[in-house]
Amino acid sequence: MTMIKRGLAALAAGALSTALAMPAFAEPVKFDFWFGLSGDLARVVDTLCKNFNESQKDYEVVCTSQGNYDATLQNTIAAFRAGKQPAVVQVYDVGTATMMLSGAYKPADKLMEENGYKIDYADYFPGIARYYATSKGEMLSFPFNSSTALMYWNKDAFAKIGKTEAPKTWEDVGADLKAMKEAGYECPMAINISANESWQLMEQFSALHNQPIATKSNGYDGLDARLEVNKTKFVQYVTDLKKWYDAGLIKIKSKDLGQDMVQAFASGTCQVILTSVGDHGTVGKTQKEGMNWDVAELPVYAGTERKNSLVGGASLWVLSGKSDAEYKGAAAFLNFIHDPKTALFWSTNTGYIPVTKSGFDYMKSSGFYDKAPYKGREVAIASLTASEPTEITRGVRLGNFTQIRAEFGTQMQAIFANKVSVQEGLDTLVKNGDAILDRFQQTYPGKTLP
């Protein structure tokens, strides 16, 4: 029994050492992300999240929704100001100055070549790069989710007044509403008149026109930058929608008022919206049954040699102060949703549109837009590369600019409620955002855009 003993302890001992003496598995390096999505799409970021995790070992992201954009951008200042900030974390589009000007981030672009990976950043869409990019074309930020605003239009209405095909121009428009009431539909066109709309209504009008919103290239070339809308084709714009509201063409809708304009329109109370692509998978799913519906690029008026539309949606910045490891693994989160396979997840779970025109040649010859529910979306690419970007239809990149488009969302409620008429509100948006921009210039004296 004595050697038994011996042998099973000496057995032991050897398996102790050879234990020992084995590496042990590295723990994961973890890094967060935190992002403004919630319900649905915070859902479809985390199967995204768990996706990349799963596709390797040696990192986790830990992906954290703040509720909405403007929770994200105000937390994480908080807590940069904490030393606890994210190593990734999504930027609306309207937060983009800010972030340039914050000297709180790692650029995009050095990271992932110091990481050893070869990002292709011609790949991305024209009017999606340059809306992120500085002046020189640097990418400070990886574009992801991205959309751009469409006419919705109900077919078997347009059919009702004799027209297979949407109107292209706001001439048009004005005909086929006025014909739509006359065939008895009480709401031809919803809009809403909102802070959130101006996205689709002044922004998106003026990049298709090519007029400035704001001087200095939009807020490109200097903070010095100060509003122009009420002295451009926006002005004629405001003046027919408010004709055409005040004749009974267009209804006014919002979650306010009961129905939002998307509600409006997927169940047949009004025939045409302006929204942005994203909500094409909400019509899909919620429409009346048997409505015979599509999508089109946004009007522009006749004689007008249309531009390219304005990307909307956010960017993924990764922020200063982090580890050597953490940054390893923020390149390797950002090269994994750079894959083509990762837009097709991402399309077909979200209705934003690939970023890519590799990502775009992946999900065509995958069949994706071949038929519903996603036939259609693709004219969202059409419209953003309508043509090459010029320096009014890069973007927008002016300070405070949600504060700006409250002012809007004011100014256009008084202009539909008669309290003002269409140029003095436009003029009162004007004074009222250069306000605004005056103080956004005086908080960072002597600094320039990259």
Given for the second form:
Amino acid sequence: MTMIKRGLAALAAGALSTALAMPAFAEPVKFDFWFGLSGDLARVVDTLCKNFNESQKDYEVVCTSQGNYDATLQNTIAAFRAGKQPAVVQVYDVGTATMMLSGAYKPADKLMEENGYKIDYADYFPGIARYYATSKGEMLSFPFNSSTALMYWNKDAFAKIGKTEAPKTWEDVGADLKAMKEAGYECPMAINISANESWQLMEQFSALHNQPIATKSNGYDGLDARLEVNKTKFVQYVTDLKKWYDAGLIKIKSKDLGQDMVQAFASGTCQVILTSVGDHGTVGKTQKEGMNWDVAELPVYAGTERKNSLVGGASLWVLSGKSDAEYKGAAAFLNFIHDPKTALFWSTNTGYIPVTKSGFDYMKSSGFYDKAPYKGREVAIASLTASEPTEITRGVRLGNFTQIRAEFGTQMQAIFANKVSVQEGLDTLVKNGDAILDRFQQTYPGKTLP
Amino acid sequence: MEKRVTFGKWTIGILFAVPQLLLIFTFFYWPAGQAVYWSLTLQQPWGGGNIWVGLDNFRSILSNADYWNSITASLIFAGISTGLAMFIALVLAALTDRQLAGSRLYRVVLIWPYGIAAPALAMAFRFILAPEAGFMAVVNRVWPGFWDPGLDGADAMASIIVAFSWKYVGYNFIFFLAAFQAIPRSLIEAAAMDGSGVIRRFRDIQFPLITPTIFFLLVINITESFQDSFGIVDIMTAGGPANATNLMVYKIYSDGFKGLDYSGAAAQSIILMLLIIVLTIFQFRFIERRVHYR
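What I would like now is the form predicted in complex with the partner chain, since the data block earlier showed the form predicted alone; can you produce it?
So here's everything in the complex, that chain up top.
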């Protein structure tokens, strides 16, 4: 009896104190943000969240790293199916088509409008915005961490062969690599051929050369798009890469083998790599003492009219099924991230690029790109804005694209191990990739991309 | 006066069994049933619409060359790694069982590997077997291009086999040693007095007496090589190069979780389950005949 009495008394006291406290301190509305970055980058996101929470007192964002992009999407889907989804989630570029058909989101532009925020969508770099927008141009998610691929080149090694500038065409690259080999460099260029490098080798290459990856404008015009990389300029590119690999001009570097591309470049072992501008900070921090290096836009084949490169990274999606109060908070958070000052903080600390013209101008005017460790990152903007996006270069919108990238890695490995010829490997990539697309289309019968 | 409380014969049985049955149902049969259901439908990852497709998922998997390649890779992996892990453990246990100085130390040292988590183990082996560092780098310097797990499928398969066997040597060793120690000393001593040597004693006395353990470990090792290899593959090779180490369990993971193809992955896990059941039945029917239970 006494136990129960005491319990009731405590409960009543508790209720009373909350009731009393309520009007005095209105608790901020809490909402969840799940993201896929880890390590150093996760700490920057945590600081960003702290800054948001301190900038106002109505909302509190709770930021949780899920480890990586794959896990973030998996956990969010599991949470969504259980009705416990976060309000905001970071989804990688290749998850965009899957998200668009999920029916599980609240369009970002609608959210902002409903909550009274005016966003100038023309301010976004078109190459970035169109990746995340519907075919009519409505922004479904907001770009967050954006990057593009660049060529990193060792100035010292190029000086040895009498070059002071980065090669602009693949023809020149071939000649320069050969010259470097003859000058005694063991590893003129490093590449890797796992699923991830589909981004710089297949996707970026195809965009720069205005070559399609798939029919139907790379999938923007329908779920019945099918791959066609086995009959574009990409075949020539893989043939050249393979030829250079066989001649010892290119070495394969991966984490599994002990040293990844970025480490191989930073340590001076390899002289050229193609990787994300997001690695700019890492190379700067880990480079061999006194090494001179720079970044340049990815080369194109001679005679090509260069187009814009593709955006990589991830965007922020607001999920459906949350309360109005949480949506208010989410909108305030997206607005905070959109701010040029946040862009400066974010780019300074990570290497990702600003996603809006105003953010870029603000950073330029604050002298960001003149300072030593950040110099060169503006090349990424030049590459992304090299042209007005075409039907093909606005992005890739294919279902289950993660699996297609895995298939890319598999076939490239088969090609480089001489198990199949370049054409056979790419034909298999298209055949297996089409089966994946076919399956995606069957899963969403009668649906079309927004 | 009757003081005992009596229940109906089977009501009490049920009463005691209910919590267990509930647990088993919730954690084993319900998810398994779910997997069967998923394998017969096309699941939209975010939920919403699921389309009944009957056996289409199985048809499309079984007509996929990559899937057959993954079955072959799994069988090769299971055969070689089980053979290695059991043979080495058996030899080590036989040696440790003899009264050598410091055999306690051996025991501890040999049991350790099993306690190491697969990811940590795989990380360690990734460094040990890296072609450009450590021992293999030396070998590569002598024979250039000898070891290349990044492009050579056979080398990659060898690396995961080495890592997996290394872990299970420890596990098998515990059981083999226990089995050896359970053999009455008097039997061995009598044989020794009759003049039989170490090899003869092993062949005619010890080996037949430990066949139940060998059989048990064979079943466990094969089953585990199908299921527990996941962590090692994920960290060491991620199924590559060119699918050479894309074992069935890893393919289920990458299709299901990375590729969000829940239905295809569910169908594959059912095929994997059937394969393990068939293998186990085969072992019980054909290999168990040679086992002598005491």
